[in-house]
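Just one chain is shown here, as structure tokens, and it is the form predicted alone.
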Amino acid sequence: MLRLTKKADYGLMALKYLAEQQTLAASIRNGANPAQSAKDIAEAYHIPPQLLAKILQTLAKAGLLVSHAGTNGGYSLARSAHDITAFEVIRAIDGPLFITSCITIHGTCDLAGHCTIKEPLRKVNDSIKDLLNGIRISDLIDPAETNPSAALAGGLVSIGL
């Protein structure tokens, strides 16, 4: 079975807070867009902080966030939550994405001159790829998660007839 690993959906977490946070400061602050500490995202998702830490190093070194230092400090996001894939999240956390391992630390598979899977798991491994390239980050999002008048009317719906 295909999964991904705690730290790929930590990543994935975080981003979507960092998006959820940089919407609700378009809206109410007048586009003010404090940067989060790696403590409150943590804390929102219940992720081990120390973890958590780790992970946004690495996504704010794989150029997807923005380390803000000093007292006010934390992270945001480097680009526009709609131009983040979840597919650069994952790959910039587990490395490369291969379902299987055709080559190996030495050399290619034993199998490799008589093996009839190899293309047609190469197919699945690149759906895969650009179905996590087709995920933005602002895909993740709950819109009433980010729209005060959602929330203040407790999620309701009303249809008109």
Second form
2 protein chains.
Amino acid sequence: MLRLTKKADYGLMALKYLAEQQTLAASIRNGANPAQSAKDIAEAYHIPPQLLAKILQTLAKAGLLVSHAGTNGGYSLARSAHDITAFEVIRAIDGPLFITSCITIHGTCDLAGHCTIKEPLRKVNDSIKDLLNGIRISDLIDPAETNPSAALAGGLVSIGL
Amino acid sequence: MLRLTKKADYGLMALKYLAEQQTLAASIRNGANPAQSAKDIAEAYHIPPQLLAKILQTLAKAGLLVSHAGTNGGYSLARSAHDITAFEVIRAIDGPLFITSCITIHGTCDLAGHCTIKEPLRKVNDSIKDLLNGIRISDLIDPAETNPSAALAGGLVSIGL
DNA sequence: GCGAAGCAAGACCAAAGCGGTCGGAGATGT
DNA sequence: ACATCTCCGACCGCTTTGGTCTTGCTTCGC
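Same protein, different form: I have the form predicted alone, so give me the form predicted in complex with the DNA.
Let's see the whole complex now, leading with the same chain.
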């Protein structure tokens, strides 16, 4: 029903990987954050290296990653894994798309006047946005399996139309 | 970021329209549910008639609508507007797609083993599903504007990873 | 200083999904 | 039985997406 592009998927995986490496390195020795190359990450997850490279470039341009050129270069997180949300990553890669074509970037509806379902859907849109905003990269590394499904099964969804 | 196809949009609009007409007809005279033609609905919302026709066909096949061929034929809701959720409509039109390509219809990940973000995203997926499941066609007709944004601004989003 | 390793940035391409159109098949009311 | 209205399935072009190739620039090791 709702699709997230493969690029965004890859982006999230890459960020998770970087976060893992970073915390790992920090625990071993408080040393310089070791900038993983795009190739390394691509190999770790078996995804096309050049495609990932392009995604990482995008994320770097968005300010989520910092790139380091030259030999032994690579990418590292621009911020703490705890301060990067899934929403930011997706937005950076897929752009500011919305759940419905009604809600354009200008807030105007193509079918202005006729489209009467805009408002309810906008609220769904906002809910999803909040949902993704609540997920941080640090939440992805080692799921920790805290209360597996209780919150979902429960009545967390109570959108007021 | 997350996109809902135009078809699903149209489908929701059409169902809303049918729900309106149905309750309207019921209030005027408790008469036979008047089967609106695809053309009528399309004209009401200024959307391509033949495209809407195809969408309505899909919805009919999914059991959400009943079609009535021949002169003065058309479509009418198969169930009460209160018993049809937005999720059903979207699923019927866009198919059982998922937020991430990792979560296929078989539940297996293309990158089995490597993809480690599957589980958190699946929960997001379920949350969105629940969200849409909570919206009924009857909620769309005349938004009623009950507590406009309180529920959203509040802490409704508390997905447990 | 030179060359290799790695990022950066652009064009480019194939496949798939989406939006939209057309001509027929079938039912209905007269 | 006919004309008409509607549903229905096949068809088609376009945009987006996923992915590749090429070129250039920057930095590090020697």
